[in-house]
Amino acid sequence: MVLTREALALSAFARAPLFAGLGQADLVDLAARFHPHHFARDEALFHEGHRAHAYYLMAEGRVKIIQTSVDGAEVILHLLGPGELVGALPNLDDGTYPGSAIALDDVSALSISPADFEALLELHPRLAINLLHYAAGKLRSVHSRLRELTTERAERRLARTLSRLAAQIGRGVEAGVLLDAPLTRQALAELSGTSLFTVSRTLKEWERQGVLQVGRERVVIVNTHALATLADDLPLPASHPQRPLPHA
């Protein structure tokens, strides 16, 4: 079903904390300020080094924000889903995007000019509030990736970034809790500071103790409170079950 401009608007609001505290008067007007845009899988919303020219609100779908290497490589930094605000904390000041925002599947996102959106800030402070609010949670976010890549043993970084991914992305099924988005090997490495090879042997092994189910771009968590005691880094309990399971 097709939304339309507005219903699709109140919609992004309703699940991003950003808007938390506002009244339906005050969004319906903030709607009306916002412009719908629909990317294709591997579309980009925007990219590196460009002039900061839109902020958007992530309706449906996901995105990857990746940066580039000096050697030409791509590392991703986030995966940002719907309620989530894309390009907008780094850019307040006007400036260039620090990465390219690269659509995971199709997405449906809201956008608003940087002078648009400073002029909301002045309108409502709710919302300033809520931006200072939602700033320091993604620093927070960012200080707990740092330690991790530090201190942590990679295969722990794994399972946190596992259990992160299920608390954002995650949807109950029937096997368990589904990571809903396309995430490859690779990007997996990406996310949690590893290598390719590790979490190929690591996510392996996690299947054949029935933690995980692995297919192409496919994790399923079966066993959540397992994988919790490899983010804590500690040894899964002898009793747990050494068994193969059919691939997702």
The other form holds:
Protein chains: 2
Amino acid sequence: MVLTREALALSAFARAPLFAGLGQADLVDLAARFHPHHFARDEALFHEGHRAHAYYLMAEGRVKIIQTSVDGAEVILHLLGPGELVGALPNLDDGTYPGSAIALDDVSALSISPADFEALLELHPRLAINLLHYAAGKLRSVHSRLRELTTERAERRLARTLSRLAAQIGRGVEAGVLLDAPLTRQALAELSGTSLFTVSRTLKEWERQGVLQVGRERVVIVNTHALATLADDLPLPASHPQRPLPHA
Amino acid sequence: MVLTREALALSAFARAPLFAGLGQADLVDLAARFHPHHFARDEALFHEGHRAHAYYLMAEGRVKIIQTSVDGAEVILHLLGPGELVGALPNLDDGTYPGSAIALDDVSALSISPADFEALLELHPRLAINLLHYAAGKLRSVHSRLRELTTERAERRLARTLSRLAAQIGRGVEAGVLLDAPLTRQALAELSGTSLFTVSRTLKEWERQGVLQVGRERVVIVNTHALATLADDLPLPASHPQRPLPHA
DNA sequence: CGGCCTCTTTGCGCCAGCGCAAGGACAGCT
DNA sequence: AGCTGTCCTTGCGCTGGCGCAAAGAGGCCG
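Please give the corresponding structure for the form predicted together with the DNA, as opposed to the form predicted on its own shown earlier.
Everything in the complex follows now, all chains and molecules, and the chain you saw is the first one.
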């Protein structure tokens, strides 16, 4: 699907809660500072550690934000889709990209220079506040992942990752909820903090149990409820059925 | 040490980069909306899941922000000290505390109601922007921890945790850098994503090597450089010396 | 000074899940 | 149809580090 520049901008702005509460005049002012770009699948919008030269507002497609460790292992920090801002948040800190952004699909995005962006923030207080709320949401979700990583087992983390993805990029299809992005086992491993092998084994097991349908770069959640159960109730192998919360 | 209310407010405001760039008149306006509180060690400023009733600006002491998982395991998300804001950030999202805040010391803090706080943001755009930068920094550090947790081994994570703590709450003493907070092995475990046992063993080992001095709820970093080496260069047990980055 | 409570150390067993290797399946291209 | 490259599966061995239990070491208080 190809959109005109105006339509692109419009749809991106309309979908972005970031711009909620701004007047029409403000929006026009904003729109003038953004420039359209296109990226092919697997292309990088920017690289970890580089000085920030542009922020992007996603219009079409999805990107992953990854961090790479010295020995080459990757972690996916976020998946971002239309209406979301890429690269801006962490850069307000020190001006270098803390991760790389890679296109998962063909991506259309609107770029803005850091200087222009900061100027916008000064000019439109509403924007700063919206962005603050957005950042708060991201923080919250990253906090949850932190907790899961340190306290939960790989299997449950994977279940949670799938649930999250379903909410974020799920699309209803006949058999259930399709995760609407090309996710390899490797990518799922990086999202859930485990290895490609464990992901493969676990997904297969769940397919046997009728919870999922899996294919190459494709997961359909057939039984959402069963998955939620796996994510929330899945006990330790041999365990107390459930301990009530101490401060319940 | 006991401070007058005014002195408390002054010192807290002065230390908070949050209030940088605000005029004297603005500061007076702000100060009027904050109310002093005191908490004893181990007391909770607020509890995970509760509706937010107040945010706090730290004046004296330190708090930990923790999340608890269903089976009772805790993770420390942040340690916060004087000049930092407690509880506000994640609440801008949905209004419930995503973690509990527990005093590590005796704590003096200034509270403000969420409504007043949001009003301040509207009134003082500078404040929103400052807060945004602050949130960006937090995001960045949490991202690093996420990456470390999924890609690095327990020993190295612990080394990093100590380095971070040294920068954050370190105090120079004769023997080296003292971590100036009552940190049990358990707390270090929750910060570095491992178990109390592994922390104990590893610290002892490093003490033998002369990197640290450890005691009950007490760590002094003797050889900062050695610790940094452990955090950054510590290779896999039997390993390639170092692989250059693929896209270097 | 003796008792208590919390924090810490250490030996030992065990298993979740990582890592490799080999083979299979699928998609796109010519 | 055949080729090629990428992605996925699965068996197998191995180990980091978790978890328990029991004993030691400080602090603190009466």
